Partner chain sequence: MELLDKLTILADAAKYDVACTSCGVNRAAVKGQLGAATSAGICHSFSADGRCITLLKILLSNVCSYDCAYCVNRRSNEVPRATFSARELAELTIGFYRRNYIEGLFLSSGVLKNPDYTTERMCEAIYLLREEYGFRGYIHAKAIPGTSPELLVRLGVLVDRVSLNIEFPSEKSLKLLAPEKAGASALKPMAFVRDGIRANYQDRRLSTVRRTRFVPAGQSTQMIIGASPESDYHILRLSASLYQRLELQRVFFSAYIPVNTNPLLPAPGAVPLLREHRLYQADWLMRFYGFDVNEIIDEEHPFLDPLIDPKCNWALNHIDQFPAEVNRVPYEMLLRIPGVGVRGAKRILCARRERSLRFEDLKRLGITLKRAKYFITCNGRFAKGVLFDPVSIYRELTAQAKRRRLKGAVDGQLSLFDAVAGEREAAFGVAVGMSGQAPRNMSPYGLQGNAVGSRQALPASGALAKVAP
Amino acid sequence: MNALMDDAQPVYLYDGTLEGMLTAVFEAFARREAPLNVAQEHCLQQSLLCSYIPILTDAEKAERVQVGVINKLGERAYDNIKQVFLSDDGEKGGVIVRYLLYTMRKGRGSCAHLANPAVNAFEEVLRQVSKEAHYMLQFVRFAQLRNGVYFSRIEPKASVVPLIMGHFAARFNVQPFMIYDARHGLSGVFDTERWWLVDARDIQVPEQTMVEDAFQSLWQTFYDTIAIEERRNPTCQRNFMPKRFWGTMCEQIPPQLRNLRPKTATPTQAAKQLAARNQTPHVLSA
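Would you output the structure of this chain only, in the form predicted together with the partner chain?
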């Protein structure tokens, strides 16, 4: 190590797991230093001006951090750390470590020191992640597949599937569903009893049912009809519902691209099919 590097803050390299991140926190405390960042090994353009310290994930150290945080700052604080960990922000590692270096020293009340840069940066990432999760509660669209599963594809800016599964599993407890986060290669699966996460990339899904086609066109019709022409306000619309979500929302498909198959199934027929199918899954004929 040369002289230049000696007083530079190091960058920790971890394996991308929560345990790895918590181990990095452990190391920062052990070494009494604030790393510039905790970065994922393969996601990094290394720079000559930084020193890099690889962190070996250690479940025991990670657990000690978890217990320490819960004892000192409470369950809620630990949940928040997990939530920040779900962010796509490349700086999140540094943010978490600096937050803990400050709050673990100052104690429980210090989580509310919003003007402190360490706390503030943490709160900011936390807010972004919860905002993204809330967007998903709003804009997730399920489509019913031939195999009876309600399927949704999303591309959120943070890996929020674990945060939203509980919400949907509660209200949709009568239907099996799957939320596929194409950006993070992660799926949440619910089978009407419990939900779990699976790694999933480039998954192939069965076709939609005809009932689904019918409901989508009903919804598109409703969506188009309910707008008041005299009050048209695209700026406002986009502020509330950013364009990046439109790609996975069926009502945003422009009319000319919408399903052009003849609409043989009216929703009443559709409903009958639905009822029939509910008793005997997998046998709906096209």
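Target state, the form predicted on its own; input state, the form predicted together with the partner chain:
Excluded here are partners and other molecules; the one chain stands alone.
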């Protein structure tokens, strides 16, 4: 049994913060070992073939790794590490550690060594996070709430709110808005002067304004009017607009639900009323 434990691959356990991840990198260099992964304990399915080593977050060690990466590999490399850290990939911790174990020894030029498995794996996760952030720039939808704030609810496959807030703050800088990531419990808030991140879970969202309902109704009418039924191609539509984003798009409410609405209600209001009565599984997110 002791021999088995001696051959066990190390897995570092950390608290889920960027500082905790950088502390794990520091320990990997200090112990001269390449952990199989760096992960949070509740995210792991433990194995007898691994030894699990708790890593206590140390701000000083994390800062030393940050400074070392910037000095050795450059600011862009450190930004890429922060971006990969935002991934939902359960193996991202091991990917980051193995990438740094290789590039910190080889120098700045090694960041482009895609033939190396560690660099290739890192670049693949980086590409996935960048792609998800790009999707959010295309498909984020804002709705005006009665409190004057423009609100968007998203469920991305990576925690990309920190990557997209600067884009929207620069373009919508005359109106307060909030982007709520329901999957990761994180919100980006902008008050027309600056933006910041807030931990948020199960938030209560005020109702939309009547003006917002009217605009959504106009957009739905436009969407239906320009459509050519004979040229309808659902497969092509899904290729350009993945179906997982349709829940926040008012035009994706089925036309039959819009036709059932009372004359005093907009299509969006009618869809919400029907969903509340459990008459349809199609729910439009606020």
